[in-house]
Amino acid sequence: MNVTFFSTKPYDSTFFEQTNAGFGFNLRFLKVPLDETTAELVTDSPVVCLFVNDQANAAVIRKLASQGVQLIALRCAGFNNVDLEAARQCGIRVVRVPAYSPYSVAEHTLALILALNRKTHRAYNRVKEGNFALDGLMGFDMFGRTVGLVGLGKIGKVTAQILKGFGCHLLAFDLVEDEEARQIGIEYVSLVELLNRSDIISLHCPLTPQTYHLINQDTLKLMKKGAMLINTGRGALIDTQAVIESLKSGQLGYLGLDVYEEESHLFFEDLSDTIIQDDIFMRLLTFPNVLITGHQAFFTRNALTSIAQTTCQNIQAFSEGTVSGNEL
């Protein structure tokens, strides 16, 4: 069965050209993303596999059916970038990996809590230049502070066990409440309450209409004055221009982003020749109390192998006819 990549790194290729010696299928690597002028790009190939820049709107759904692809094969937990009411009106189906390695986004999310904190990336740059002073340098404990986690799946849940390791108290927001949670010493509240308390707010919920800029001016002034934003999920849960005002205002005190609502244009590729013409984006970088990395967070080895592995798991279910258990 042939199938087509998208958005395609080497470390991609790399990747599933050794799941794939477990399964047998024919895979074409292509760089372009998907959108609507890379679409008829796809050639007998029933399967594409698509990532988080990718687009799957409505046009493009419909020209993929129109090149006889019947399965997107989603490498990422996120499904926000298709549309699956199309998807269901052409008779494509959509899979996706669920879980791949919850410990890499939550790792990340620590480190990138501990780095703003301490400082670290700016301790880095002054020691580099024989700069030793300690000044704008102070951090705070972590023990006994205030955590909240806006979303308590896989990835949440093992954040959450890495908070209690540091002593932190932790609340969450969640549609769904579970005991397995419960026992780890997390306490379910309203979203006002843990924005009201926390002192530290970890985005880990999806992408949906409902949560499209969850973060934003009304939802930030509710925070504690100073208090630490992390999101390792998607971009568009935060509003960014309000953001940046209330970084402006001290209201925020802490940012750290491995996503970005605009990242499609930048994220994943080599900009450093260039001039970004992102000025949003750009201005967040002039920030000292603002950390950004390029959607790094799943990218560990183990994490690639499981998507690698999951993914041509579901087109093999597809190709047998069968439900992999992955479908949306």
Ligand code: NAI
Given for the second form:
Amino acid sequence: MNVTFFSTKPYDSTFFEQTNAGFGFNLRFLKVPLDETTAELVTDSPVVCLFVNDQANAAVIRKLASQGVQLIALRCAGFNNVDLEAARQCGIRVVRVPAYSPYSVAEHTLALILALNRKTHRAYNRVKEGNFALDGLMGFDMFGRTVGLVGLGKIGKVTAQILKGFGCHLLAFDLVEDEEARQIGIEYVSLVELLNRSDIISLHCPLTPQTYHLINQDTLKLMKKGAMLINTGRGALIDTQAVIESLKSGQLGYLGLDVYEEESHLFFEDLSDTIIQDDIFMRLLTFPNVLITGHQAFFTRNALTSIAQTTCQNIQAFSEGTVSGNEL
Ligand code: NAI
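Output the form predicted in complex with the ligand next; the form predicted alone has already been displayed.
Zooming out: every chain and molecule, the one shown earlier first.
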């Protein structure tokens, strides 16, 4: 069976070729992202394999259907970039990798928190220049701090367990409450209370119409002055312009991002030789208390191995006319 990959990077082909040795699909790797112009590159391929910034909107899905595509296999957990209703109408099935390594994202969340707190990103540059002054590098003890997790699913729970080890007090806001989480001492509260009480707020909910710009001009005002905000979920959970205003006024004390609402024009590419046109993103880079990584939270060997394995199993179930359990 032919499988066409979009947005392929060298690490994708490496991990998928290794895993595919046990499955025997015919993998075709395209470097371009999927959009309305590139959809027509799919020929004689019932399966396309997509990543987070491939755009499978209704127009693209209709085009894919007319090219004979029957399955969209997402090699990621989030599926906000796929119009599921359009896929259903066109008879295209959609599968994803619901869990591959919650540890990868949770541990990266901690990397952002600790680097922002102890200013590791600034210390690294100072020491390289022979500047050993400590002024401006003062942090705070994590012990005893209150951390609010918005979304207490797989990643949120692992993040909570790690933070427990630091001696943090944990608050959570989620649509569903989990008894096991309560038993390890996590306190479920409303979003407003979480924002009011947390020293650090970390976003681990999916991007949906309800969570779009969850952090905005109004909700930023509910946070403690000087609070830290971390987003490893999806970029559009945050209104970036509002966050910039909050950083400028000192209301928001720290910002750690692994995702950005306009990231599809930037992330996963080497743009170091180009003039970046996104003024909002460039403004973010000017703050000393902002740390941005380019959607790398998932990027561990363990996660890539698991993503390739589950994606191949999803495609195999489709080719055998069965279900893998990862259908959307
Ligand atoms: P999950 O499905 O296990 O957990 C999501 C949690 O959010 C659930 O408990 C759900 O009830 C809750 N939720 C849904 N709507 C909500 C709302 N309106 N308000 C509050 N909570 C809400 O998902 P998982 O695996 O923990 O992943 C979370 C998100 O992390 C994904 O949706 C994805 O966007 C993002 N992600 C980012 C990665 C990265 O590399 N930066 C990698 C993997 C996932």
